[in-house]
Each structure stands twice: as C-alpha cells, then as structure tokens.
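Only one chain comes next, encoded as structure tokens, the form predicted alone.
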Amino acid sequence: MKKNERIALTVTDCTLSGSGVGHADGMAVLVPATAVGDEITAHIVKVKKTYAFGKAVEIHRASPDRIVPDCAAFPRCGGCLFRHITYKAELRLKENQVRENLRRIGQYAGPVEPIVPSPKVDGYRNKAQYPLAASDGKVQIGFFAPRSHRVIDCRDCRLQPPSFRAVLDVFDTWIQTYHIPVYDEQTGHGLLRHIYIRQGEHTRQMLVCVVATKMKLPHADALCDALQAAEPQIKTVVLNVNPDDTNVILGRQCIPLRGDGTIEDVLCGLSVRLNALSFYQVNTLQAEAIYRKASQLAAPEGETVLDLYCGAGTIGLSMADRAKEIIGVEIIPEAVEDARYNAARNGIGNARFLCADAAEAAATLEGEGVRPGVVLVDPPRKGCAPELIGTILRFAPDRIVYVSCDSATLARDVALLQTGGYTVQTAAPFDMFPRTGHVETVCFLQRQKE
C-alpha cells in the first residue's frame, strides 16, 4: 500500500476517535467520518508499518447507521466525532469499547450493564471553553480543528445551551469596538485567549470567564454591562489570568469583574457552589444518574467513605445521609473551599475535606488509622497512580466504587485491584458526552472474603 493510492474499502469497525476501520492488503486502514457497513473508495494519506490512514473520497453504499450531519462545522471542528451516525449506533460503539477494554486490559469477562443514554443529546453541556483567533480583521470564536490549534468558528455548537450564543456575540462586538488584541500562540502576543461559560442546569445561573494574559482588562465595565443586558441570567463575570506559553487553558488566578465569582446549582437535591476553577461534571442530568448509581453500589450504611478526587464534593455529599463520615480529598484549593461550603450550605456535619494529592492524603489518613468501609475514586483520564492503588489496597475497604472517564485506564487499574484481592461485581457505562468519543463508566469492586 502506498501514499496517494486509492483503494476500495468496506468499513467493518469504528474507533472512539471517530475513525472507521477497514482492511486491505493485510493492513488496517483508518478513515475518519465513516460508519460500520460503509463501502467506500479511500484515498491513502499516510502509511505506517502495520496500518494506514485514509480519506473517504466516494461512498458507494452507505451504512444503515449513517445519517446526514446536522452541524455545518462537522467534521472540521474537533468537538464532535459522531454527527454522521445514529445515536443508537454511537451507544453501541461505546458500550462495546468499555466491554473490550475491561476484557483485554482488565482481564474481566463478567457482565457489563447496557449503556445508559444521556437524557439530552443536544444542549447537554453546562460548560464551554472557546478559543479565539484573529484572521483578516475578523474574530474567530469556536473550537480547535482535529489535531491542531486552528480555530474553527462555531458559535451555535449543538452541544452547548442556545443561551451561550448571545454571550459570544457580545464578545465579538466588544473586541471589534475597543480593538481588544486576541492572543496569538505563535508570537505569544495579544491579550484575549479564551471565553469560558458555565451555566447551572437547574438554577440557570451563568458564570462568564475571560481568560487573558494580563491582570487588567480594558473596558471591563462596558463588557460586563453588555453581557448582563444580553443575558440576564449572568450572575458573575470573572477574569482568569494566564500569561504562560502553555496549552493549559486556565491560570490559577481569578479576579471577579462583576459579582462574587461564583454561581450555584442543584445536584442530586444538594445546593452546590461553583467557581471558574471548580470541577463539575459537564452533563448535570447524566451526572445525577451516575451519582445515584454510585450511591446504590456503595451502600455506605453507617460506614466511613473516602472520596478521592472529590472536586466540589458532590459525589460524596450525595450519600452523606447514609454514611458515618465522608472524607473528601482534592488537590485544587478552590474546589476544596467549594466542597466545604457545599457541606455547610446543605447542613451536612459529617463531612471533612483535605486539600492534597490523592496518594499523599490517602497515605496520611492511613497513618491516622482511618479505615474506610467504602472508597470512591473518580480520577482524571490518566487513572490512579500506582502508589494510590497500593494505599487503597492497604486500606482494604469492603467496597470500591470507581468512576472513570477512560475505560482503558479503568481496566488497567481494575487489573491491579483484582490482583490485590478484589473482584469486579459489575461495570455500568453511561454516555456522559453524546456525539464525542468519551464514555463514563461506574465500576463496582468488592473485597474477596478470606
């Protein structure tokens, strides 16, 4: 197989990166925006040792899963991967991916529950972060193209609430009116880097965050006035300062420009406070379903619950009424402050929160003689550090509830926990991020009885 060759290909599988997979000349060929069952002509764009990448130049027979994309920015925008197939087909792919990762990596061949669809497929996100770019005197506001930092203008993203569009239009006018310089990644010059919007699903309160390179934002009052006139649900406007040459979106310093820098929402019946740096699941309705599942599996009747990577404390606090004590651990100081506030606001007196690295805090608690009956763990995509797995095993809790946003790292950690004396009882996938390649999984492990 050679670059620029054109071949006939039948797509027989699909990855969660959005590429269909077919085989020719003994090699796998990955073709973006194709569906299982497509019969295509593929133009080969890159050839590796055992696989190749192609581009569909003609579809001879369309898959029954294929639909007409409902977004003009697809697939140029890197946000959605599955706008070209039915939601049912997307769910099937995600459920199968969880099952296969647990089987191959986690050495677990037991039951995987049917995937739980998202209550909303469009407009489900409560947060969006929009990069900006300047081109030919115009401002581009949208999302990065796949595998690049080229901004695709997309202000009516179907994943976001429609109310976000009004905010973006205000920024466009403000930038043009006052000649606000947009940050250029290549030169490191410019002021405005990202527009970040967060809105409570149940309260509809909105936080607007301006990510800029300097602590002073020109014409800030004019911006805040225009924002609140266009969208009355805006409760606070915040300046986040990020002067570094980095791909990280947010800096550590937040300066309220209007309001106190926080909004409130309701999650699982609890009132929660959020700031620009708070971790909060972006699909609130599906997060509530996940937390109900985690609480059901944890069943912490009169036991101590250790909640690692607790964020604003929501998952642990949702089951505090059944537990002896909730101990939350989180490395972000602002999130810990929110967690403590959320506990007090809801009259929860049996919860405490530690600001520390999860592995270090767990080791400290182990030294204090804490012996949790349940460990909740909700790590970032990279999963748990090996030392944290070791500490959890030394705690020897009766039950572990692992909430994961990456089933491959979940499976890796499950394999370690199983060698440490735990047995997977069930795994339940939840589609937290429709139309993207991400899937959330709740995995329940129980300590084997001696």
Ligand code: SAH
The other form holds:
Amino acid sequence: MKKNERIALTVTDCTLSGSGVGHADGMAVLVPATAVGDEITAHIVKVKKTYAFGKAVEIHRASPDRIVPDCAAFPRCGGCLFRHITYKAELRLKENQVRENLRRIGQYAGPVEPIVPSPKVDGYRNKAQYPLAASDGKVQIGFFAPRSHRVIDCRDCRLQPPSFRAVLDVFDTWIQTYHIPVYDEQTGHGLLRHIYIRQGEHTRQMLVCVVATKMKLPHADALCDALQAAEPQIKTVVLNVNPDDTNVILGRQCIPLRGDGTIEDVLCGLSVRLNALSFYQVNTLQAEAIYRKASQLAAPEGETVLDLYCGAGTIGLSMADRAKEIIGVEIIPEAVEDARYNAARNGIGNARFLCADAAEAAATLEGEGVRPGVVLVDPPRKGCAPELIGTILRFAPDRIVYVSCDSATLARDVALLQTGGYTVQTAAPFDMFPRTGHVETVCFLQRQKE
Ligand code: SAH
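Give me the form predicted in complex with ligand SAH now, not the form predicted alone.
All chains and molecules follow, beginning with the one already shown.
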C-alpha cells in the first residue's frame, strides 16, 4: 500500500476515536467519519507498518447506520465524532468497546450489562468552554478542529443548552465594541482566552467565566450588565486568570466580577454549590443515574465509605444516610471546599473531606487504622495509581465501586483487583457523552470469601 493510492474498502469496525476501520493488503485502514457497513473508495494519506490512514473520497454503498449530520460544523469541529450515524449504532460501538477492553485487558469475560442511553442526546451538557480566535477583524468562538488548535466557529453547538448562544453573542458584541484583544496562542499576546459557561440542569442558574491573561478586565461592568440583561439566569460572572503558555484552560485564580462566584444545582435531591474550578459531571441527568447505580451497588450499611477522587463530594454524599461515615478525598482545594459546604448545606454530619492525592491520603488513612467497608473510586482517565490499588487491597473492603471514564484503564485496574482477590459482579456502561467517543462504566467488585 502506498501513499496517494486509491483503494476499495469495506468498513467493518469503528473506533471510539471516530474512525471506521477496513482491511486491505493485510493492513488495517482507518478512515474518519465512516460507518460500519460503508463501501467506499479510500484515498490513502499515510502508511505505517501495520496500518494506514485514509480519506473517504466516494461512498458506493452507505451503511444502514448512516444519518445526515445535523450540524454544519461536523466533522470539521473536534467536539462530536458520531453525528453521521444513528444514536443506536453509537451505543452499540460503546458497549462493545467496554466489553472488549474488560475482556482483553481486564481478563474479565463475564457479562456486561446493556449500555444505558443518555436521557438527553442533544443539549445534555451543563458546561461548555469555548476557545476564541480573531481573524480578519472577526471573532471566532467555537471549538478546536480535531487534533489542532484552530478554532471552528460554532455557536449553536447541539450538545449545549440553547441558552448558551445568547451569552456568546453578548461577548461578540462586547469584544467588537470595546476592541478587547483576543489571545493568540502563537505570539502569547492578547487578553481573552476562553469563555466558559456552566448551567445547573435543575435550577437553570448560570455561571459565566471569562478566562483571560490579566487580573483586570476592561469594561467588565458593561459586560456583566449585558450578560444579565440577555440571560437573567446568570447569577455570577467570574474572571479566571491564566497568564501561562499552556494548553490548560483554567488558571488557579478566580475573581468574581458579579455575584459570589458560585451557582447552585440539585443532584440526587441534594443541593450542591459549584464554583468555576470544581469538577461537576457535565451530563447531570445521566450522572444521577450513575450515582443511583453506584449507591445501590455500594449499599453501605453502617459502614465507612471511602470516596476517592470525590470532586465536590456528590457520589459519597448521595449515600451518606446509610453509611457510618463518608471520607472523601480530592486534590483540588476549591472542590473540597464545595464538598464540605455541600455536606453542611444538606445537613450531613457524617462526612469529612481531605484535600490530597488519592494514593497518599489512602496510605495515611491506612496508617490511622481506618478500615472502610466500601471503597468508591472515580479517577480521571489515567485510572488509579498502582500504589493506590495496593492500599485498597490492604484495606480489604467488602465492596469496591469503580466509576470510570476510560474503559482501558478501568480494565487494567480491574485485572489488578481480580488478582488481589476481588470478583467483578457488575460492569455497567452508561453513555454520559452522546455523539462523542467517551463512555462511562460503573464496575462493581466484591471480595471473595475465603
Ligand atoms: N466523583 C466526582 C469527581 C470525579 S472526576 C464526581 O462524580 O463529580 C475526578 C476527580 O478526581 C476530579 O475532581 C479531579 O480533580 C480529581 N483528581 C484528579 N487527580 C487526583 C488525585 N491524584 N488525587 C485525588 N483527586 C484527584
């Protein structure tokens, strides 16, 4: 196979990075935005040792999964991978991936529950972070193109609530009226980097955060007035200061420009306070379904529950009424502050929160003689640190509930837990991020009785 060659290809599989896969000349050929069952002509753009990348130049026979994309920015925008196939087909791919990862990496060949579809397929997100760029005197507000930092203007993103559009329009006018300089990643010049909006699913309260390079924003009052006039649900506007040459969106410092920098939402019947820096699951309705599942599986009965990677404390607090004590661990100080506030606000007296690295805090708790009956973990994509798995095994809890946003690292950790004497009882995929390549899994493990 050579670069620039054109070949006939039948797409037989699809990865969660959004490429259809077909086979030719003993090589796997990855073709973006194609679907299982497509028969295409592929233009080969890159050849590696065992696989190649192609581009679909003609579709001779379309997959029955195909639909007409309902977004003009697809697939130029890096936000969605699956606007060209039915939601049902997407769910099938996600469920298969969880099953395959658990089988291949996790050495677990037992049943995987049918994937739980998201209650909302569009408008499910409660948060969006829009990068900005300026070109030809115009402001681009949208999302990055796949694997690039080129901003694709996209203000009516279907994944967000429609209310976000009005906020972006206010920014556009404000930037043009006051000639606010937009940040340029190449030169490091300019002020405005991102617009970040968060809206409570149940309360509809909105937080608007302006990410900028400086501690002072010119014409901030005019901006806040215009924002609140356009969208009365905006309860707070904050300036986040990020002067660094970095891909990380948010800086460490938040300065409220209007309101106190926080909004409230309701999650599993608990009232939760959120600031711009605290982690909050972006799909509230599906997060509630996941928490209900986690809580039902963890089923604490007067036991100590260790909630590692707890964010604003939400999972642990949702089962506090049945536990002896909840101990939450989270590395971001602002999220820990929110977790403590949320416990107090909901009259929960049996929860305490440590601001620390999960592995270090677990080791400290072990030293203090804490013996949890249930351990919950909800780590970022890289999964749990190996030393944390070691500490969990020494805690020897009866039950472990692992909430994962990456089934490959989940499977890696499950393999270690199985070797350490645990058995997978339930593996339940949940689609938290429709139309993207991400899938969440709740995995429940129990200690084998000697
Ligand atoms: N359980 C929470 C948050 C899950 S997201 C919820 O459902 O809302 C993962 C969380 O882990 C984030 O809040 C992140 O800040 C935190 N985190 C990341 N690395 C960590 C570490 N090494 N130790 C403790 N917490 C960490």
